[in-house]
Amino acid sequence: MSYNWDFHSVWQYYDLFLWGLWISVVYTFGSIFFGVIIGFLTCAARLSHWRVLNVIARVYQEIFRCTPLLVQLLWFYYAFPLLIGASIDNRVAGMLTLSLYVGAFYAEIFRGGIVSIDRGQREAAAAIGMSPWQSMKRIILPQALKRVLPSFINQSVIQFKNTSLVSVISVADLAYMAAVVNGQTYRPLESYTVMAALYILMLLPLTQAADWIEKRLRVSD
C-alpha cells in the first residue's frame, strides 16, 4: 500500500508551525530562567545547616523528580485551582509547572557540583581568613560551575522537549499547533513529521554544542 505524501497542503499553515515553535522557545527559556533561580535557592537550602530548610527542599525535589511532568501539568491546571479557590490561566500553569520541574533537577545538578569539590579547599580558605561566603564565591563556585555545565546544558535540552507536554492544557506550542494543522488538513503523517523536523532542527545544534563543550572541559582538566 503506497502513501501519497502531500506536504504542500500542510505547509500552507507554516505560520502556525512557526508561531508554535516560537511559543516552545519562550517556554523553554522562560522555564530555564525561573528554574535556575529555583534551583540555586533549593541547592542553598539543601546545603544549609538549618534542618527545616533542608527537609522542605528535599521534599520539593522528590515530589517533582518522582512524578511525571504530564501529571504535574494536569494537577496544577485542574486540581490546584480547587485548593486555592481561583482559576489559573493555562499559560501561567504551564510556565509554573515547567519551572518547578526543571528547578528540582537543576538543584541536584548544582548541589552535586558543589559537594564534588574537595573539602580541603574550604578548610584552606578558612585557614587564610576567608569567610564561608567568600570561599564559596571565589573558590568553590567557579570550579563547581565548570563541572556542572555539561549536565546543565543537557537538562536544558531535555527541557525544550518537555515543553511539548504543555499542549495537553491547550497552550499553543509546536505540538498543539501540529494538532491544529492536522485537524484542518487531515494529514497526520505530514503534520507530525513537520513538527518532528522542527524539533530536530532546533535541538540537534544544541546537543552537538553540549557534546563539544563537554569534550573541551574534559581536555582542559
The other form holds:
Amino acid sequence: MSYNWDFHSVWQYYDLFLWGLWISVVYTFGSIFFGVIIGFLTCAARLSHWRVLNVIARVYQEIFRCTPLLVQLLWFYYAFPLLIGASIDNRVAGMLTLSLYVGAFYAEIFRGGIVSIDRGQREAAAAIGMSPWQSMKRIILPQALKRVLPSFINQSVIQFKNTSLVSVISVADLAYMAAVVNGQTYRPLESYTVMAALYILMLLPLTQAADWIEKRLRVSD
Amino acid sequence: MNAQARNSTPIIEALSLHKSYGKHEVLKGLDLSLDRGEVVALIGPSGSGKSTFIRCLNMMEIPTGGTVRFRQKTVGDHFRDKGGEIGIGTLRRHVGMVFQHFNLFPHKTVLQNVTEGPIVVCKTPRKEAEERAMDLLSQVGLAEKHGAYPNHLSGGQKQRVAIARALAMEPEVLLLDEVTSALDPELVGEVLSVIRGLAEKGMTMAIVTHEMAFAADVASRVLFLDQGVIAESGSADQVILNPQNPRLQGFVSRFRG
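Please move on to the form predicted in complex with the partner chain, as the form predicted alone is already shown.
Okay, now the whole complex, with that chain kicking things off.
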C-alpha cells in the first residue's frame, strides 16, 4: 500500500483532540454520577412494596433499555422541546439522556445484586433486632455492591463509549472533534485513527482494572 | 434437666397460632407457654410445622391467626412498640434465634458478627461490646478465631459463632431451629455441648431438633408436632422413651439408631 501517512498535519490540532477528550470524560463521569443516583432510586422503587412506584420504575427502565441511545438523544434534543414548549441546550439534553440511559441499567444491576443475597442474611439481621433499613445498610448492601462491582464497571466502560453519540447533537466531544479535524485536514484515516487510539488509551486501563478486581473478588469469596 | 428454680409466669406464649400459605395450612392452632429457664424440644416429621412454629415465636413468619405474647404483652405486626403492644423489633431484641444454615455475615469477622447486634441495635459502646463478645467467644471455644472470616471456619465453628452472636443480645429466650442438621456428623457434638451448657445455666430455649437423645437429655418438656398440631407433649420420658401415640412411636423408632 502506498498510502502516505501524515499524522503531523492532524496532530497540529491536538488541542481540539484533548479538549474533545476532556468533554467525553466529563460526560462519562457526569452521567455515571447522575446515573448512580437515578439507578439507586429506581432500584429502591422496584424493591418497594408500593405498587405504583414499582410500575413507574419498570416503565422507565423498559423505555430506556428498549430504545437505542441514539434515538433517545434525537428525541430529547429535537422532540422533547416541542412537548414542553421550550428549547433545551444540547449539552443539557446530552447529559440528561446519557444519565437516564445508564441509570436504567444501573438500577437493574443493583437490583440483581440485592436479590441475589441469600434470604438467610436478612433473617439473621432481623433476628438480632435490626430494622429493615439497618439490615439493608449494614448487611445486604455491602455484600450486594461487592458482588455487582464487575458489572458496574463494565457498564461504565460501555458508557464511556456511548458518550461518542452526543456528537450527533453537536456536543463537542472527542468524536465530534475528530470530525472537525477531518474537515480541516481532509485526512479521515489519521483523524479517526487518532480518535480511536485516544479511546483505547482511556479505556484499556479501565477494562484491565475491572478484570483485576473481578479476580480478586473471586479469591476473597 | 435444669435445676434452676422457675418463675411461674410465662416469658413467651403462643395462643392458638395459625399459619397458612395460600390454601395450605401449616399450623392449625398451636399453644405453647414457656416459663423462664424452661427448655422445650420440638420434634416431628419434616413438614409437621415445627420450624414454622418457632419462626412465628420471633415473628420471622407472621402468623395468620392467633397471638404471640412476650412478658404477658401481645406482640403486634409492627416494628416498634405501639399502644400497649410490643413491636417485632423489641421482641427480637430479647428473643434470639439460631438457624440451620448459620447465616453468619460473610463480610464481617467473627468478632464483628458478634458485636454487630449490640453496637447497631442496642447502641452499646464498641469497646464494651467487644469485651463481651470476646467473653462469649471463649465460652463457645472460639476466642482465638475472633479475627477470622466465616468462610474460613468449619460448620461447627460457624454455628458456635452464630450462638455467640445470638447470646450477645443477652436474650431472655433462645430459639434454635435445627441447628445441627446442616453439620457433618463429627461436628454435631461440639454444638450440642454448647447448648447443653446454656441449658445448665438456665437459658430459656425452644429447640427444633432431630437429635432424639439430645432432646431427651436436655429438654424439660418435649412436644411432638404432626400435621400442624401438637400431637403429644410431656416429659422426655413420656414422649421419647415411652411414646403412646402410634405415629409418635413410629417416628421415634426411626430415629433410634
